[in-house]
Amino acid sequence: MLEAGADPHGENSEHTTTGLNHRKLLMWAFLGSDCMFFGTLIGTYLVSKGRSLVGPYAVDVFDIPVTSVSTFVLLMSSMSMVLAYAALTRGSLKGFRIWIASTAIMGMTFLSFQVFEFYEFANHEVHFKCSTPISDLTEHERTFIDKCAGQDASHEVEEQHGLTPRTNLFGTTFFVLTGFHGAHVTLGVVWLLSLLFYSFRGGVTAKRNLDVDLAALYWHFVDVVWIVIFTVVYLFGVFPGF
């Protein structure tokens, strides 16, 4: 409730019994529910881990260096989001626009990496020479060893066997989890761009910064969720003893 004498029209003059602006409190409530949502998806992934009857598996398709680059880009976008909010509170609209645009660009770069990654997974190819020792082949590659029957040692096996949500249990849980995160990032990018354009119409100023504050909370949450996904899904998927 508003205290007596409070300005109901000023976003920064609202005083509530919780000490938080109503809109900010609602954002925290939303992020709390989203934590449970992603917690459920991650839990489902972990429970289903290792139960796929056919490949490809995480170790077959994951490219840790590429995903590490996209993760770094997303983490740097959190820093630029902080700089955007700091510039706005100092009254520097030019600085705000530069940093908010940088944040959106890095968000789109992360999404581009994710689209590329999904494409590569869907078009994954099994490729090995028949002379390769079985101990050096992955579990998924060994299922194609019969292609070497009657062939000389120099023969190369090339089979396209991509990963999609319908391929196996791993594919289903992986794409649902990372796909929903990608949707959150997409929403965040749209939100950031709308704030950028809104600033040219006088809707974003040093005194009217609540919209940017809420967007920053959402963006940092998306980044934190990705850190968890990258660690649990990617690193643990390729390095079981990590």
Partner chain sequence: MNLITKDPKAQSDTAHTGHPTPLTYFKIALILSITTAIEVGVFYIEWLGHGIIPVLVILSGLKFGLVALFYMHLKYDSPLFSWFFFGGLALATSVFIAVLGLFKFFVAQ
Second form
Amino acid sequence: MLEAGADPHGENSEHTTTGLNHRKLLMWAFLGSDCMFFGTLIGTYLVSKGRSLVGPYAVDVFDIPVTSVSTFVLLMSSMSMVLAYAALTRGSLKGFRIWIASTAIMGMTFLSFQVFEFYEFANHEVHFKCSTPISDLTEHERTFIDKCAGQDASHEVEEQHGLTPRTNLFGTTFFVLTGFHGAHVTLGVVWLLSLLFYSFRGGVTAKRNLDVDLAALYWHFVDVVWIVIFTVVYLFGVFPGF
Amino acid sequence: MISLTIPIPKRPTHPTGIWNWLTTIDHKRIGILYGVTAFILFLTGGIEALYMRAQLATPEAEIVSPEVFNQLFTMHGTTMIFLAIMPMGTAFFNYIIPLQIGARDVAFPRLNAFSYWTFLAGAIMLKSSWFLGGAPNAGWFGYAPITGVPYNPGHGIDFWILSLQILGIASLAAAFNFVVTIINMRAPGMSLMRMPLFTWMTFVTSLLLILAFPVITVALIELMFDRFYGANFFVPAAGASPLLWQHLFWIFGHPEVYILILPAMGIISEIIPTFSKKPLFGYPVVVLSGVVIAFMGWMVWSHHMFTVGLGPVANSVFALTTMAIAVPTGVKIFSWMGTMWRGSIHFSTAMLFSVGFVALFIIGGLSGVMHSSAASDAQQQDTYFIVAHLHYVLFGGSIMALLAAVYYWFPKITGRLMSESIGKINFWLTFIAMNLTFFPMHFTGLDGMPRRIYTYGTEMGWDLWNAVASMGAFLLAASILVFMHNVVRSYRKGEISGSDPWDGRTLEWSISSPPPEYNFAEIPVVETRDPFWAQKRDSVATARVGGGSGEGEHDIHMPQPSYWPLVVSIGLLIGGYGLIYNVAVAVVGGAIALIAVYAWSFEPVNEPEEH
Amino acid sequence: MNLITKDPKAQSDTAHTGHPTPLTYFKIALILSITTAIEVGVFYIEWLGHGIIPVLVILSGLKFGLVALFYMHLKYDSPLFSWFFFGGLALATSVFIAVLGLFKFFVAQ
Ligand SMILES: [Cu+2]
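Having displayed the form predicted on its own, please output the structure of the form predicted in complex with its partner chain.
Full complex below, order starting with the chain above.
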């Protein structure tokens, strides 16, 4: 839905007051605006933190090593994106296609991780041995301690107790925040694939690179938002006493 | 050319009649569409107000039920803010900004058309709730948790949420467009400090909008998840704090009031110098105050929440920032007065409305300073005193300025002058009726009459002032009828105005009235503030404002009309209703919008063969 | 107020295009990966206690800044773009830190 504006010279126009392209300026204004969007979602998450009345909580469901891997994949997709743009401006259409395809694939990998994670959380199981000292149990697990009554120490408590947006305030704020980030990634993947197909129709060339430039800015933005979410939601989420 | 697999109707290169309006991307036509639509919606909001004033004219009246009364005040507030004042401002942004900065259109003409059609979609959606099971009823700020399903099971709040989301998309698209237009499409030589004040305030307003609207968008998304999917954002039973809604709403809401008033200040800053025959007094300071107001507008939101118990420290901080924000506002008022001081003032109707604005805005500003004190506000919160304050700034302020703008720019838009004799009747009737309606609310408010009550007992002693306010409201309606009469009469047989009836200062007066489709045959070169004036007065040797015949009319390539903005907006409208009634319909609406976005992005601004 | 024109200073490791070379991008990617590894590693070091919070904030801020300045080219592009982006970012950060303050978020539980 972006367009070159009233200026018929369109692409990379120098006929603007500032010499900056209309669409690129629009993109940066949009990203500034989107900062407020994610700022509000993260703010809501933090305000609601610690107010849930029932579990499971972040410590129960988060798997930091798994999320670290998907974070790494998204970071590398940013590098791949910037290389796609660099290849295009150098005139290597082939390089551009390879790098943009790998960016899209890494984006889809990230999304698969997210789907997997959401599925795991929704089917979360409380699972502990009755011999475990109570201090080693999470707050949520302790609410199931009465299942050990009358059982010997080797008994294992297994309860299906998933996390959905309806379960508690943590579920609500977590899924909507990361879900909207995931929606941004999805839109980005669609955009990248559209550019890849467009390049086979001659729509993307070393001179006509603005479309790729804009998609890249969007993609990196989605990446930096995740950098914040990974620290604020995931790492701080399981940090005791925070 | 790109050949898509779906059959695309031929592009409307030279549409006529209704298709011309449906596919136009000319900023002037879109401005007219905005103005006419917003005025009709202003009338609907006015009718809602008249129902309320009829109900409150006498104690224990039974003209409307309490349920309907709740819907009336909610719809009145939402309509006036989002469907009347904001789009009327956008109408003038559209029509005037490209003319003032010496451009041939906005930066994104199709996006501009999309803004209008999406605004219309949001308006249709909100207003249709009256006929589809009841309008929203939780007040224009929709506090949690009364917007939750347990307290509000009908569809009214759903209509409110989705229409505000659609309107938000429209406003954001327009704001992005104007930010880029003003930064990037100024005529050569028009540096920032040579921009007309109206352009400046439009710029500041658009920046506020792109930063403030995402906050309400997220708040509404969260409310939507609560209502549609049983999430817990604002559910106290799940441990949530309903205060979060108030914070999010007012983080958006306070910048929003500047979104409503800054364009009005810009309009006034154009009209007063023109009719005082003096340049604006202290131009850099006026610009700076506008910017400072916008910046400080982010630091004051909790003054709407003095009574929720934030504690003495927070209350004191927000009281101080709120008092401080009165300073740049006061600076502006002094510079308008300084402009008039020893000017040769011509009291045209536009000037009368502008002076009326200054007077009424001072009253509204002073009552605002009164409740900036947290202790004093505790007595005034949720009383008619607040209603009086906000109507002095929004009616006495924004609406008076918009009426002034109509009288001022009508000749540019139509080529005809509005009747000055009817205009004077219009002004005095509006001015008197406005004070008659809203001044007594200060008294009833300080006497403890709460807002949003549907009736009161005669023993409260509020009969007299309520009767006066209701009389004033109907008189105000009469003044709007006079205004409509003047517009229609002048449009048909008003005196021909010529291009520059007011001895204007800015570039829009340098071209014919109404302006040609391409605005400027030759892009002007600007060498000073008030460039057109400078050219007329001092005949600056090198100024080439207006006129000129460098390129022939046929050499100017204007962007061509397009169906797609309209189709995307229709998709959004269908999607909105679908989310309320049937998810399958929502998917269809979304698909229509998506396909149209693709078609739009592959459509060139101009068909190549036309070059 | 010269917000708009390009920064004339030539960057040391840029090619003639005014943009960094792929090698720079690889280096940045390496720093990003190592920083993420440190973040996760630091996270498992329990003796840091509450000191972990500023450490993690600084590390993620570093990653954010590298991506914005180099991958998004803000370092080489018009300062106006930086004003838009960092303006929105600064506003979002300060407003919501204030909101969290009002909710007594920073008062130790
Ligand atoms: Cu306010």
